[in-house]
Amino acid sequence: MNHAPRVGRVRAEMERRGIDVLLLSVGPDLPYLTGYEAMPLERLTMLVLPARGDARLVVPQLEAPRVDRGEDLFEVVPWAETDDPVDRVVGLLGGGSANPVVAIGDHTWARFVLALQAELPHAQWRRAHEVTSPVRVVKDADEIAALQAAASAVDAVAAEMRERPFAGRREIDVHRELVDRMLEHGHQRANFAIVAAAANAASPHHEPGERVIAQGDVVLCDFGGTMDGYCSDITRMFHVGPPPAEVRDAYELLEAAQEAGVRAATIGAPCSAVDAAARDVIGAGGHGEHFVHRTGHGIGTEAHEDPYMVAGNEDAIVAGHAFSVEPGIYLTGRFGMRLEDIVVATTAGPRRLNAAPRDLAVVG
């Protein structure tokens, strides 16, 4: 990835919004702009990026060898164990406005935010999201290729699981298999692997546990990870043995709802239209009250980021938006189901990145 154009676009956004300096610590914005991911430590790492002038990365001395200086985007400013890194950051702001407008990373630890605010009592504080999200939300060709590679990897896992036994295994056992398979297929990290059987699947974010999967169970598998800096996220449904008519009919409704949501994701349409299209199908099928979450979320360097496909979000879909379409039906105490693919908005129409079979897989 070439990070310099991203820095340029963020600086243009800072100028447009009247922000003097951007301060980034832990979280996805820092690697997005620099290629360097700060460890979540009590030792402060912070990029000081002025709207104009040189950028500097304040970093613990023992972490400095991890910093890749290849693109020459910033000066590395190491600090020793007996130094005060907050003073170091404040010192780098010294030549600017007496009342600077500072945008700080949304994931920055509170201890550092409060310390900086105490040292800069006249600053105006804003969220970094204001300047980074408008840039990050539109994926370029390299980012879409990275998302496609991650999606193809979890597609392979989903396809393999159709041939695996489920009955007699605990949810946690299937969870561990999903994690192992994601890593085998090239992911550096497995971010989550939800495995929920029968009534547990009615809890959308169920934590897999000791429940033994049995004949006749619906099994929901929602899993994803990080591959070369970009995230995957897929949900596929399995049934142990032939499904009864009620489950089969609900799943057919779910498939139709997801298809409607994908088709609605056209350039210029509001994000809310994707949610409405999927929700209308489920509502017409008698399960409106059983669809309890938004239809989708953006994806990129984070598993959940802008744009969100939810009622009330009237932001227009543009080419390069990448997001999930994942309607669900959840019957408390009985079963639940969800179907999820990642979609990219293009001038030729919505493009699914996931190609794994979407039918209800019958397993043993």
Given for the second form:
Number of protein chains: 2
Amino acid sequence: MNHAPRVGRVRAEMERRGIDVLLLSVGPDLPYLTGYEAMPLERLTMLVLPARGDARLVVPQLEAPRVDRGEDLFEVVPWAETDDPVDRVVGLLGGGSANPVVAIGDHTWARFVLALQAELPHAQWRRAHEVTSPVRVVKDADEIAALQAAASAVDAVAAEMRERPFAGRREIDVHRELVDRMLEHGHQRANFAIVAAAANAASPHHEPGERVIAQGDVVLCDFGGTMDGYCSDITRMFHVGPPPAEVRDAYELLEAAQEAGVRAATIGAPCSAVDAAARDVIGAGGHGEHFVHRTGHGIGTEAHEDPYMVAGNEDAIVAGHAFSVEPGIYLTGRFGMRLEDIVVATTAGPRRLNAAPRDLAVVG
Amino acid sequence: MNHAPRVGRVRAEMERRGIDVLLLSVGPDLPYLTGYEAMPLERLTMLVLPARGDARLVVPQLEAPRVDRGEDLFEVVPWAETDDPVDRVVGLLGGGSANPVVAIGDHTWARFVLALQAELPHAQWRRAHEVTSPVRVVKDADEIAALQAAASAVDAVAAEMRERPFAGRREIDVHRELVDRMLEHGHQRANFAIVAAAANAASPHHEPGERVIAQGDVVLCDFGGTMDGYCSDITRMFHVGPPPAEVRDAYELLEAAQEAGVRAATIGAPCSAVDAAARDVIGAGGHGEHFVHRTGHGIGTEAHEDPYMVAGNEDAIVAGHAFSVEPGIYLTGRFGMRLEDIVVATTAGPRRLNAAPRDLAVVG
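Next up, the form predicted together with another copy of the chain in place of the form predicted on its own?
Next comes the full complex, this chain leading.
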């Protein structure tokens, strides 16, 4: 991956928006721009990227050996255990305006934001999102290939699960299996693996637990991870034994809603149209009140990023947008279901990256 | 775990320090105080805890079913997909001062800090650390038992690794094994597992990679996770085949330094004394310049927390402090080593929680 063009595009956004310096710490912007990921620890790592002039990476001395200087994107400024890293960052801003406009990485820890604000009382503070999101949101061919590879890996896991036993195992056991299989299929990191049986599936972000999966249970599996820097995210539904009519009917509606959402993802349409298309189908089927979340989120180096497929987001879809389409139906105390694929907007129409079978898999 | 007394102690700190309201999102403070952990996502979860009056948890509607209301510590305020959660938080502050003193969780994402600051331009912003750290830093008997259980679990893993083959395997393979074994031994989460062979071990935070471990390599394994809410962290050293004299000698020095650090951890001594004790031994052995990091960090619900065993920290050790003692010797381009146990300060003297053999294990 050649990072220099990305840095150039972000700098152009900084010029356009009057931002003097970008400060990046933990979170996806730093690896997106440089290939280096800050450790989420109390020792501060921070890239100081001025709109013009040299970039510096302030990094704990003991992590400096991890930094790959190969692309020569920044100078490394290591700090020792008894130094104050915030002083080092502030010192690197010294040459510019006394009232700098500073954009700071969205995930930067509050403790460092407050410490920087105390040292720079006249600075204006803005979100890095302003200058990184417009660049990150449009995926190029290499990025789409990376998202495709990650999607194919979780497709393989989803397909394998159709042949696996569910009854008698705890949710947490299936969770562990999903994590292991994602790693086996080339992911470096499993980010999440929701396994929710029966009534637990009515909680969209259920935490897998001790519940033993039983005959007659619907089981929701929503899992994803990171492979070569890009994220996967898929939801498939399983049923232990033949599903009753009510579940079959709801699932048929869900499939139609997901298909409608995908088809609505055409270039020039507002992001909200994808949400509306899926929601209309579920509403017409009488389950409108049971679809309690947005239809999708962007995906790239971050599991959830722009663009969001949600009511009120009137941003137009452009070629290279990558996002989930994942409507759900949740009946509190009874059961729930969700169906999710990653979709890329192309000039030839919406393209699903996931190809695993989408039917309600009957398992043992 | 009964959380109400913790909330009471934090509120007493808030009164003492003139803090009107505490805002907690992602990070360890929220689960420490309530048992509920915020998901690290773009949808804001935030506890609004005034010094006096009722606490509220602002939570995404789709995560509300995950919230256990059992202890009745707060009211749940769910927000729907098209609501603005920052407005909800600000609305809950409405009754108080126009210039509130707000303490915000140390790990809160910058994007939410900036959004809150924009809505509350006259507030004073402080770190939650001010009021949570004095409470969290002293572990009670239940917490020490939890840390002991987590330590014993990684002790078992460390002991098992002495019987395992290393030669011919990649660092990443041993990393995977450590993760699996931590989970098998009862951890819910593996937080890290550094495996660094030969010259890689000279980089204290080396990322395990494709390097194949070979005869004659020293191998550093530093791993830890979370078990029932409390963290483990241990470092043990392995050598593939008999170690040469230089490695043996350095390791002997390291063991003596670690022992000196542990013995210095007596009640009333400054935290810096633990660092100095370990550093003096390594310095006297001629490796002072090769010990490039502090000697230790506190541990509890967070892997690194107060108190830090570092030069300059003159805070006195008190009974119930729990922390690592982990000196290291790093010879760039050649090899490195570290030895780490978790120690609790007690009225009967320092007590190691880890009991796995501390010698340089010779493996195949």
